[in-house]
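Only one chain is included here, represented as C-alpha cells and corresponding to the form predicted on its own.
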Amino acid sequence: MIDKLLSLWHTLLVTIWDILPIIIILVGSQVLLIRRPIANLPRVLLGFFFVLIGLTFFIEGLERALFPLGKLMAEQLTAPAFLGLDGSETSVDWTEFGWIYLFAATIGFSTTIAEPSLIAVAMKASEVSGGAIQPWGLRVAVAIGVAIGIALGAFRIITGTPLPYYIITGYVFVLIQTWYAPRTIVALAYDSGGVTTSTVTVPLVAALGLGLSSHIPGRNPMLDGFGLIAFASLFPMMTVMGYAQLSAWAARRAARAAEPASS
C-alpha cells in the first residue's frame, strides 16, 4: 500500500512539473499581456485542480494497467504455442497472424473513441459547424482510420517492410484527397490525425509496437518497434476526407434525384 501511495505521489509530483509551463504562460500572459485580472478566479484554480488530479489519476493507471496490457496481449497473440509454430523459426508468414491485425484495429478504434483530445475537437466542431458535424460521426470516421493505420502497421512490422514506403505513399493519397475534398473539412481533417497522438492511444499503440517487434523473430524493436504512431496519424485523416466526400456525393445525389419530383 505504501509503495502505491508513493507511486502516486510520484506521479502527482511530475504531472505539477509537467503542467507548470503552461499555467505560467497562461497567467503571465494574462496579468503582464492582457493586464487584466482573472476572470472566475476561484472557478479557474478549481478548474486547474481537478486537471491535476485527473491527469495524476489517469497517467498512474496508464503506467499501471494500460500499458502493461498492450505489451502482454503482444506477447500472447504472438507466442509460437498461440500460433501453432514451434518457435524455432527465424521468419514469418504474415498470414499466421490474423488476431493480431484484428487486435490492433480493434485496440485502434476503441482507444480513439475514448479519446479525450478527439472527444473536445469533435464537441468544437460540432459547435462551430452550427450541428453539420456530428461529434459522433467525426469520432468513428477518426476511430476508423487509426484502425486501419494500426493494423497496417502491425502488418508491417511482421513483414520487416521499410516505414517510409507506407508513410509516403499515404501521404500521397492525402494530398491527392485534400484537392478534391470539401474545403470546409480540410483543416478539421489535418487536426484529427494530430489528436489521436495523444493521452490514450499512445502508450497502448507504442506497448503494442514493441511487443510485435520483441516477439516477431527477425525484428529488432528500436528500428521495427517504432512508427505505429505515424499510423494513427495518417490514416485519420484520409478516412475523415473520405466521409466528407462520401456526404457530399450523397448530397449531390439527393438533389439530383428531388430535381424531377419538383419540376
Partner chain sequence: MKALILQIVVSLFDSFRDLAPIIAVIAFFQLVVLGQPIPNLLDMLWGMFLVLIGLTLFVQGLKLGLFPIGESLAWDFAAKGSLIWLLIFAFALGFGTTVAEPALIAVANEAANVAAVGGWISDEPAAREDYAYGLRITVALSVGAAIVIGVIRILRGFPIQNLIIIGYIGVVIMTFFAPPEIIGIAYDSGGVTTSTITVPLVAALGVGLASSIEGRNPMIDGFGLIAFASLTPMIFVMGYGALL
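Could you present the same protein in the form predicted together with its partner chain, rather than the form predicted on its own shown above?
Excluded here are partners and other molecules; the one chain stands alone.
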C-alpha cells in the first residue's frame, strides 16, 4: 500500500513538473498583459486541480496496469518463437504475420479511443459545430485511421520498404482529398493527425516497432523501428475527411429522398 502511494506521489511530482511551463505562461500573461481578473476563478482553479490529479492517476494507472503488459505482449508477439522463425531465414514472407497486423490495428484503435487529447478536441469540435460533428463519430473515425496506419506501418517494417515513399504518397492523397472534402472539416482533419498520438498510444506502439524491427531478419531497430507514429498521424486525416464526405453524402441522399414526398 505504501509503495503504491509513494509511486503515485512520484507521478504527481512529475506531472506538476510537466505542466509547470504552461502554468507560468498562463499566469504570466494574465498578470502582466491582460491585467484583468479571471472570470469564475475558483471554478477554473478547481478545473486545473482536476486536470492535475486526473492526469496523475491516468498516467500512474497506465504505467502500472497497461504498459507493462502491453509492452510484454508486443515483445512476445514479435518474438522469433511466436513468429516461427529459427534465425536461419534471410527474408520473410509478409503474409505470415496475420496476428501482428491484427494486434497493430486493434491496439491502434483501442488506445486512440482512450486518448485524452483526442477526447478534448472531439468535445471542442462538437461544441463549435453545434453538434453537427458527433464526438463519438469523430473519435471512431480517427481511431480507424490510426488502426490502418499502425497495421500498414507494421507491414512496412516487415517488408523493409522505405518510409518516405509511404508518407509522401499519403500526403498526395491527403491533398487530393482536401480538394473534395467539405470545407468545414479540413482544419479539424489536419489537427486530428497530431492529436492522436500521445500519452496512451506512443509507448505501446513504440514497443511494437522496436520488437518487430529487432526480430525480423534484415531489419535494424535503429533504422526500421521508427515510423509507426508517422503512419498513425497521417491516416486519421484521410479517415476524418472521409467521415465528413460520407456524412455529407448521406445528408444529400436523405434530402433528395425527402424532396418528392414534400412536393
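These numbers come from a predicted model, not from an experiment. Rigid core here is just the name for the largest C-alpha set that superposes within 1.5 Å across the two forms. Numbering follows the first chain given and starts at 1.
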| property | result |
| --- | --- |
| Cα displacement of Thr239 between the two forms reaching 2 Å, rigid core superposed | no |
